[in-house]
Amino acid sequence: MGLAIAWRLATDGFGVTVIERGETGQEASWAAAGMLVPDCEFEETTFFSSACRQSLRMYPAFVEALEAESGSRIDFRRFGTLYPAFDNRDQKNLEARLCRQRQEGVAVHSLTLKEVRRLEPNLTSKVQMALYYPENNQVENRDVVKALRVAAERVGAEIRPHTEALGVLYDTECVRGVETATGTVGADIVINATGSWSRYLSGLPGVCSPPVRPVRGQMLALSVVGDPPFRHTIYSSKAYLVPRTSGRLLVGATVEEAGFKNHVTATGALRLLRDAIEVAPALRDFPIESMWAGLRPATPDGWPVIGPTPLKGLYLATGHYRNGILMAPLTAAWMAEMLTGGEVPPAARPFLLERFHASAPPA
């Protein structure tokens, strides 16, 4: 999120410094699967689901501009997503979802068992039907992270890796900069985009602290031998399978309240393998390439925190939970609009921090 905002703001003429405690983009952004599937993720239409769909519509132009600026190729697969039902309960839920989403104008198609098996023969024979979302795609998030750093630097942003932010400096009027482990960085505007660590910057008033907590997600990658087992992204109630052009097949993901314990567990790995094989039995013979875990930044209501705080010059762009990669283009655009025009876009107002601090004075 920080890199996307940095690229956008530097492009608009702002002097930008990105302070990163490790290597850029190596936390939740690196651990993600890169699924761009708002119509699968959300049960009903809300301000957040609408924002995710808006950001999805921005993605083709976002990727094209990022490739042009960085000079690198981004694996952006646009084959759509299948959401299969494996039992009667699944089918009932998907049929109700289909009815709601068609009324809302979502691009979704119902597929019979025969149609599903024709598209993806490696899915289990237990499939009863599926929904097909032609506009819900996926991107190689690690390509995006690497390209964003190059693009941001090319338009003038300064990236400071291995520089831990310790706290925000401010006086009675506004922010003055950031205190880091290697010294002070002066700034009139500070954007807190530190993900799961957002609430732990020292010294901030309570009304400026976002209620963000880490939620662990474990994933693994299988090496594809021979023909790719899937063409589409597979999203299901059991597991999701994300095929990469490179030949990897991602399997995810667990959702665990484990604090900052960012490691793969035997139970998590076993669950992922079991669920993957249940969805696609042929995967039992695929080699395991790697396993990893990441910490998603979550808020109590599941929505991100974007925009100004009661402290002048301090902004937030955090708490995106499972949709950080998807929301990057729109969050960056909103942040640029706030800083250049001085106003919060109407569509961004539901994501202000003040919803958690009703008594807080307006920014």
The other form holds:
There are 2 protein chains.
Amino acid sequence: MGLAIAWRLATDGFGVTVIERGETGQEASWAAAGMLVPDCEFEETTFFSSACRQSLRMYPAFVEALEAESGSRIDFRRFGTLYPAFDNRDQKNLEARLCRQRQEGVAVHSLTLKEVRRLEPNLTSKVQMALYYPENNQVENRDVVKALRVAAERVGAEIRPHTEALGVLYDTECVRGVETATGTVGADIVINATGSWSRYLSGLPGVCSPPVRPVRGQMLALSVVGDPPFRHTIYSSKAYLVPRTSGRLLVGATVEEAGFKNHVTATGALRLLRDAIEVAPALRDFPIESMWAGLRPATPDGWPVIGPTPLKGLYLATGHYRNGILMAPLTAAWMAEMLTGGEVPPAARPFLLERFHASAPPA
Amino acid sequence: MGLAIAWRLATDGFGVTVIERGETGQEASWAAAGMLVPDCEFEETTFFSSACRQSLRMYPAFVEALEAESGSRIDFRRFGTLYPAFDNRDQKNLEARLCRQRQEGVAVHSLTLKEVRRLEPNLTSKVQMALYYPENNQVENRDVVKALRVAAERVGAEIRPHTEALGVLYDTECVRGVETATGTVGADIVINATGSWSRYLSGLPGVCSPPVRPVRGQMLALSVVGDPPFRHTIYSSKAYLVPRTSGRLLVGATVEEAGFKNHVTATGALRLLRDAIEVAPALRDFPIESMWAGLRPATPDGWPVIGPTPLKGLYLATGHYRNGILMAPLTAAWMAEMLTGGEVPPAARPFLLERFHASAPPA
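Please give the other form, namely the form predicted together with a further copy of the same chain, since only the form predicted on its own has been shown so far.
Next comes the full complex, this chain leading.
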């Protein structure tokens, strides 16, 4: 999120410094699967699902510009996503979902068993039908992160890796900069995009602190040997499967309240492997390439926190939970609008911090 | 096996060259768990189980000499091994085992549920009783391999890593050396200790070729956080658990016919994790430190192939299957006896290659 905003703001002429604790993009954006699947993630239309769809529509141009500016390739696969049903209950849910989403104009098709088998013969024989979302896709998030860094630097952003932000500096009027372990960085505008760690910048008034907590996700990657077993992204009530062009097949993800314990556990790995083999028995003998865990920044209502705080010059872009990669283009665009025009775009209003700190209405 | 023999023969005054495809000790001896548990592995007394017990008795002196000669520490834990029963069938088997092994003078004790709970409170609540083998232990095989290399070099053995042995050179009389990818190494005695690859040295008469095939074993290590959950080695009908002093807890192992495919698979990892959690539910949230696979060199009868071949000067020390680490001291001692005295020690006779190539007895 920080790099996407940095690239955008530097392009717009701002002087930008990215303060990064370790290497850039090592946390949630590295651990993610890069699913761009708002129509699978959300059944109801809300301000957030609409925002996610809007950001999804920005992705082709975003990736194209990013490839051009960074000079690197991004694995952005646009074969659509299948959401299969494995039992009657799944099927009933998907049929109701199809009905509702069609009324709302979502691009979704129902596929018969025969069609699913033809499209993805390696799905379990238990599959009954599937929904097909032609516009829901996936991107290699690690490619995105690496390209963002290059692109941001090329348009003049300064990246300071291995520099821990300790706190925000401010006076009675306004933000003055960031205190780091190796000195202060002066700035009139500070954007807190520190993900799961967003509430831990010290010294801030409580009303500027976003209620973000980490939610662990464990992931694994299998190595594809021979023909790729899947072409589409597979979303399901069990594991999801994300086939990369490179041959890695990602399996995700657990959703766990484990504080900042960011590691793969015996049970987490067990569950992913069991689900993956249930969804696709053909994966049984595939080599495990790697396993990892990441911390999703989550808020109490599941929506991100974007925009100004009560402290002048201090902004937030955090709490994107399972949709940080997806929401990066739109969040960056919104931040640019806010900083250039001074106004919060109407579509971004539902994501202001103030929703958590509103006083009770007068009786 | 090669390094143990090299150390021993160089100590005895032989000029020794170790020809190693990669780095020393990267295959089965690296992948192993270092279980020294012949009384758990074998129920009946055979020539092989007796040899394993004899080698086990050599271990304390072997480790002591190896530490002294290499100047490095070896994690050799001597807390004994528990073999718990998790259901009535397990218990019946273990009681019969106890009866038979006691008659044979094996050091084995039966522990009540209460005693097991006290010794290892983190075993599953399904545990009913256990056998305790005070003399069955475990060693950090990677320590052994590293120390053997240093010790062998200190007594004058030459180690040639990254040198692939392609074939054995010989004339009508005798072995003349080894052909490698980077030249020939002259020698009057060649010992084939190439484990799973033993039958692939080219150009040899078939009667010199040991019928060894690879049997894959997958393993995983959990990281112990806080107090060690186990003190003893745990052997069972499901996974075995091997607690290292460093804090790694090994879980092993699958037994699979998979040719030379030496990788961790989805199902293999699933089985290990499921078994580990069944044996010790407390391990659920332990971090996974690493997973790996190795190829055990197996023969049709499960016994190793040790000693001379029909080709003068060509010896074998291979096919040790699940007991290579355990059998290293005795195999090295036997090889030294054979080469020094020219005689095969009586206890080693059952492991000669000729058992596979004997002609049918005359009718």
